[in-house]
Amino acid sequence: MRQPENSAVTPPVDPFSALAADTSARVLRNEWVNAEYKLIVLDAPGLAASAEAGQFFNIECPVVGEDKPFFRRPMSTYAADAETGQVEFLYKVAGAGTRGLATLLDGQTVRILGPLGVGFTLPEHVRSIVIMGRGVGLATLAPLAEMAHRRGVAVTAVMSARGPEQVLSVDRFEATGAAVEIVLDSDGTSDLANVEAILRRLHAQGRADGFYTCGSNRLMLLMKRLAGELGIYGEVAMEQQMACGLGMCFCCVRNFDVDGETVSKRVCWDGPVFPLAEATSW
């Protein structure tokens, strides 16, 4: 549920309402998918497995050795299945919280609060979308491709990475019938001029009613510029440091451009998915 624009003076609704739950989830798998990223699969029945594409969870990470994470870590949902009660997260092992998360073994438990935030939307006029992401941003976008497939919306996924070994989730996108285009730093194809040419080609082919992105500031700004020029609907899942994840601490406030005015919004509460036209550089 999106809060009114004057959310800075409007108290948030009860975060422990029927929209989210603090769940003790059991680890089913926690395995490396490449040298930097792990996939954790949790048994989390009930509300925790009902997340929509673009929503996230606040995960309590274990204390391990010198790593003592105080706050939970927000993570976008990689997959959620209400029938099996399973929820998945793809995460980069990079700091105290994720290093602790990486130590969890099958059968252990971890507390997750969610689902939280505003997810992606697919307006009726959008029949063919371009999804563009980089790094763990592709984990956020994979459920969107699946949602689009269920609704009969065609998908082209432009996947950006440093090199072939960093490309994530190709099989997830291809399983939805998405056309996949990979652009890499290592061969120069991720250069903005080339990516812009790809987007313009897709638009000219009638394959770009909507732009969706996550994981790269430069790619987001490119999509925003082209969407404005070509009249394309767009959304972006914003990445931001969070503390509570519930809209109460105002740690994740960012500036957005709303009808020519700078408006402060909380990424966790008003987002993390926002209109592409409102997004500003981070």
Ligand SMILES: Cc1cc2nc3c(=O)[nH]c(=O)nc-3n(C[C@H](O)[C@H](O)[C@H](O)COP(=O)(O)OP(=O)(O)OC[C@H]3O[C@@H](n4cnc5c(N)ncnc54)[C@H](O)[C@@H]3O)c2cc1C
Given for the second form:
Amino acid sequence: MRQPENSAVTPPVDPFSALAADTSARVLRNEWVNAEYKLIVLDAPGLAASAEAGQFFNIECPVVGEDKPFFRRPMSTYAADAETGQVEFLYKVAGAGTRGLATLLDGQTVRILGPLGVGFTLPEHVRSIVIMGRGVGLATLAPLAEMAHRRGVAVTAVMSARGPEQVLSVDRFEATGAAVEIVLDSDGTSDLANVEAILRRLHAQGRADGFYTCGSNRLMLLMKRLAGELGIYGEVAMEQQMACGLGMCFCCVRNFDVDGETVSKRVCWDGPVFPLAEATSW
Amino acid sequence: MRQPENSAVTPPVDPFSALAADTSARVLRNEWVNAEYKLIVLDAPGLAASAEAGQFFNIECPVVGEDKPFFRRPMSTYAADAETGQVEFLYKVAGAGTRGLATLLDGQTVRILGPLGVGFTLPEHVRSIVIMGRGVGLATLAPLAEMAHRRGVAVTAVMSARGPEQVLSVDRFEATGAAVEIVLDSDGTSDLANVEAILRRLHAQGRADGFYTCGSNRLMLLMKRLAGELGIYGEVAMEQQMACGLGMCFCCVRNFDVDGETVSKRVCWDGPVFPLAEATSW
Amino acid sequence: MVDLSVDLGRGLILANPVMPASGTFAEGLARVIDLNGIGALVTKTITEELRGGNLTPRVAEVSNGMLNSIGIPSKGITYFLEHTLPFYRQFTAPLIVSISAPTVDAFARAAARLNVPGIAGIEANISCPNIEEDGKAFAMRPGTTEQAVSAMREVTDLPLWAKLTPNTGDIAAVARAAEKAGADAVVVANTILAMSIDIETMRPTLGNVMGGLSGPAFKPIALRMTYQCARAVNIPVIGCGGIATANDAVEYLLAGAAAVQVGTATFTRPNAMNEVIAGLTEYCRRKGFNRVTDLQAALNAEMLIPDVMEAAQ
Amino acid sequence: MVDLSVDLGRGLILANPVMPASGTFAEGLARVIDLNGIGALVTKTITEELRGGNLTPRVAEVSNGMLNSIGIPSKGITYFLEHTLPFYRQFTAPLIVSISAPTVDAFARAAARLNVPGIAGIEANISCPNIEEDGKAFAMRPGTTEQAVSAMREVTDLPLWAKLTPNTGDIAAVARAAEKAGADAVVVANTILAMSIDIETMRPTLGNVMGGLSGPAFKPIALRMTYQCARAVNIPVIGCGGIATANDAVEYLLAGAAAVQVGTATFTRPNAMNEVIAGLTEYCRRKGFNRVTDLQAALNAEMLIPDVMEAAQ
Ligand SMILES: Cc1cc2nc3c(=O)[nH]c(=O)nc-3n(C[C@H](O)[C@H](O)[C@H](O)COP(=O)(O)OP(=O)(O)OC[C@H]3O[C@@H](n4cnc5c(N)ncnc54)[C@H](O)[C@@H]3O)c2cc1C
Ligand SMILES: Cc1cc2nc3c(=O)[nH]c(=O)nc-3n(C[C@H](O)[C@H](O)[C@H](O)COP(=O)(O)OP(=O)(O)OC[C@H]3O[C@@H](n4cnc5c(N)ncnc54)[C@H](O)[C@@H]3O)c2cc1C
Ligand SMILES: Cc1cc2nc3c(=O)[nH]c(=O)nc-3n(C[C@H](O)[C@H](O)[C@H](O)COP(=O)(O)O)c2cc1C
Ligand SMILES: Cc1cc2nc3c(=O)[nH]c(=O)nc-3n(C[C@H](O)[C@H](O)[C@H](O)COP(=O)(O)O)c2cc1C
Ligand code: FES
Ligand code: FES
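Could I see the form predicted together with the ligand next, after the form predicted on its own?
What follows is the entire complex, opening with the chain shown before.
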């Protein structure tokens, strides 16, 4: 029954090996890429640098003046290179936490917990994918384009933004050989009807046997509808407020539609990448 | 009876004039004077610079890393010059607050509330005083020597310390023309019997019609006993933990002996300088 | 122009909803700020009899807050009327006198003595031990609250506020008891009992072992209690606990408070009350409220679900 | 060598006095730290039936702490025994399963189902609403506490802990009721009900309006309650609330706790429990304690005065 006796001082049977680490990372660069976004490059060797596309980190943001972030802030891996030991995040300076993050100077350290969560997958049958994102969602998707490239999967990136200044990481996508299509609010090309036409065209051209999206509820719903109609495999990277990032606190739940049933899942643990077919509006 | 009607929107009758201010002071210098003490020189014009000997300030110490002082920290005026607008504090780096204070760099600002409390007095009949202090108590007493000098009152300073390095502000005392006697633990001269002998000698020489002390309970008790025996007027500057510094919270009370009765007084409001005759051991 | 005035009942109208919390304010503040700018003045609690207060140390710092075990040192009501009251008569802001007593009768006796010019209202600090009930504070239970407030109500026509303790399992019930007994307002809340230990000396940091927590750390608890009380009673609720900025005060007003008290913040920023008043005006202007009283009904309640005591678990 | 082991009664001996607080720990932590170093493992509260949990947002930041209104999403005991328990069987640290139920009988039914290998003890989260008593939490009152604990005691020989709520006026009385009913230990305490409001959206920050405060801001309150309970009962008290560092844990042990739980701190520092364990050893060594249990009697009590509920005012 209960086993208090043997429960005390026995040493661990297997030596412990971690899958994620709370790394004290050193800032190499922390620069503005446009008026709202900064790119931070960290020296974070070990497990951190093994992060895969779609995985994220939970970042301890510094206390600065009246900004006293208590929780860590989740951020997608913008780049991780196991060889150089470098990890990068592209982030929008929004509230207390990201304002604090933005103050970090070269040489300072920051604790990053990760890699966390389930990243993107490229099933065998998928040979040519469409990656569609908006805003900071593009940061999450850039490593996917590189992963696809390494696996010989063709990529078309449909990048949505308010105006030309808000289109992030075109170069990252182009460097992988991805075909890039930019749609903007400023010239009306980002409207749903036009985007739908683009997606249907790509599908007709045989360039869309996978849909991947992040950063916009509207675009996600569009892709989900088309994926359903056209029988395309799809994945979406989700956001939700987080505390632990490790599946422990259950604060980051969202509802998913699993075979017609509404199921609550933890974005940090079951995701942040989910089957597009299961996603519901947020 | 009650007067709710007229209590609302009437403008103040007299224009308000403050007696103390919460000054945002600019750091001019913040330097180590020995291994434990720092001197901070502030640009703090206005009321702050009018502080008199024995008055103090309540200082907002910065939050630095794990050091998160919630209360302000009381510090005696080490110097205040209404003409230059400069205010100085000599402080021992001890706990969270003073460690924070010690990190302030030239050009940064710090809020100092003051001048606060009741300072030293030199009654008419007092023509020749003995100032005896130990440790940081000497910081509190230095401005008294200058005040005495301005009033033509002769000063003998008996300065007690562990060793020669801990004797603070000898130059300040000497610049006023005070006779300085140094007693040390390291050579045994600071022991009570010897100090008592010095005080009796000074009295016999007519150099002690006032006793002033700060910084040591032991020395205070000695002076109090001799003052009683020899009929000498005396004052002591006291310390006690403070929150408001303005007589509002009643945390800084000590017991005093007023005509044989034990009376509780607020150190920040009724003092920090008290008649030696009323002081009790702390 | 934003109208900051608030009506706290029985004819007591304040120019603005900001006042000091009892025990965190005294004559000394007049050396630093203009007291006429404040909505009302609230004295440290006084008692009929002379009292000494607790052992030192009486305060300690904790994470984003403080503990105090000042107790209620008091020179008695006679001294107050003769020596302290005249000082406050020079100010236009109405004076609220905080009183405390160890028995129901003593509360009534104390209240009766305050029917004098210059006193605009009474705040009954019923968060103090009731010696007739094992030393439990009056405000820990509805019954003893009702007794104490009723007894005072019988002897005074002054505005009468009951200051509640957070050290109770059901503060809304206590607020309802105070209302029923004739209180014109409830003040929510006094400090919550807490403790800290110096691990070097291995002693409690307070001479009294335990003491009351106040300051920002306490705010979410007192705000919750303010919200619960505002929904439970029809008299004004005066919110108190951890208010240091105008934003904090706005939270309380949105939670349903009619006015607020600023306590501990004045120790660390003597100008805190004035900053709160200025910031409130600015907030109302920015959000388009013409009257500060409009905030009381502005909480976006569309998804409010029934008030469950244990929402937390 | 400092002996960190603690005896929590009924044969349950932990290698060290540090464990996670329920709801702040799950399988995920094993990805980051070695769970075998921890004194015990405590699960998120489970219920017999399936439950969904509360609306989002479920957490909010406050000054030096957090609010949560997670609720108790649960896949049920059957799922737990089949899918979760096997995971924990790989660790040597004893597993404590936290359970909750809406009625006394349901508590007993749940407890009875845990007499299975791999479960070393039960923590009864009685800080949850009792649907037979107006939704008031069992642990708000001694009577309902005694009923729930007695019912569980009858059906299990496992170590049985009662986790108390701070949302009560007299936690020492509740702890005594738990002891009387046969609890082997009390855990002090669950989160305290609190609230915050987003002044821009003018909405409560939590979907559930109110939620529980935890983290450093809560520490002085939970420490006081731990001290009160430790003086009131003879069974071990497990301290919980705002522990983030070894120094915090030392405060609890000096206040009389036999062991401690680390909650919120693990969210911001996943290695917090290990740091607490290492720091405890170091503190004992520095202060000359051979056994961590010696801390329980080390509070310098020479000036301790009687325990007054309202020491604060
Ligand atoms: C898995 C994941 C990956 C993300 N990757 C990126 C990224 O690569 N770049 C980027 O700029 N942003 C990313 N975000 C969003 C980012 O976490 C928020 O912008 C950030 O938390 C805002 O914090 P703040 O202090 O600036 O804002 P505040 O408004 O002060 O935050 C208050 C609270 O709300 C939470 N919060 C606010 N906005 C969001 C949001 N959009 N998602 C989740 N929590 C939020 C904060 O974490 C905090 O708990 C990601 C979110 C998730 C969940
Ligand atoms: C009127 C007055 C004048 C003073 N003048 C000077 C001075 O000129 N130079 C100087 O170095 N020190 C002076 N002190 C003492 C100084 O206030 C303390 O050294 C300082 O508060 C310690 O703070 P800390 O954060 O370093 O220590 P901590 O130990 O972290 O302080 C913890 C708490 O205890 C209080 N405290 C600790 N020591 C003292 C003390 N000796 N007196 C009062 N409160 C204390 C702190 O203010 C704080 O509230 C004076 C004290 C008073 C009351
Ligand atoms: C030092 C101190 C003394 C206090 N004295 C009293 C008192 O005499 N009477 C009273 O009703 N409340 C007293 N209080 C409680 C405050 O009025 C207030 O209710 C509490 O501090 C919460 O508000 P705050 O967080 O803004 O300080 C005192 C609080 C402090 C910090
Ligand atoms: C997100 C979260 C979820 C919690 N869930 C539970 C729970 O399911 N059961 C329980 O008994 N306590 C629960 N608690 C309370 C904690 O176990 C603990 O009592 C409380 O958080 C105080 O400790 P801390 O300040 O160290 O977090 C939860 C706390 C948090 C923050
Ligand atoms: S953030 Fe804690 S469970 Fe997802
Ligand atoms: S420090 Fe507040 S009364 Fe002296």
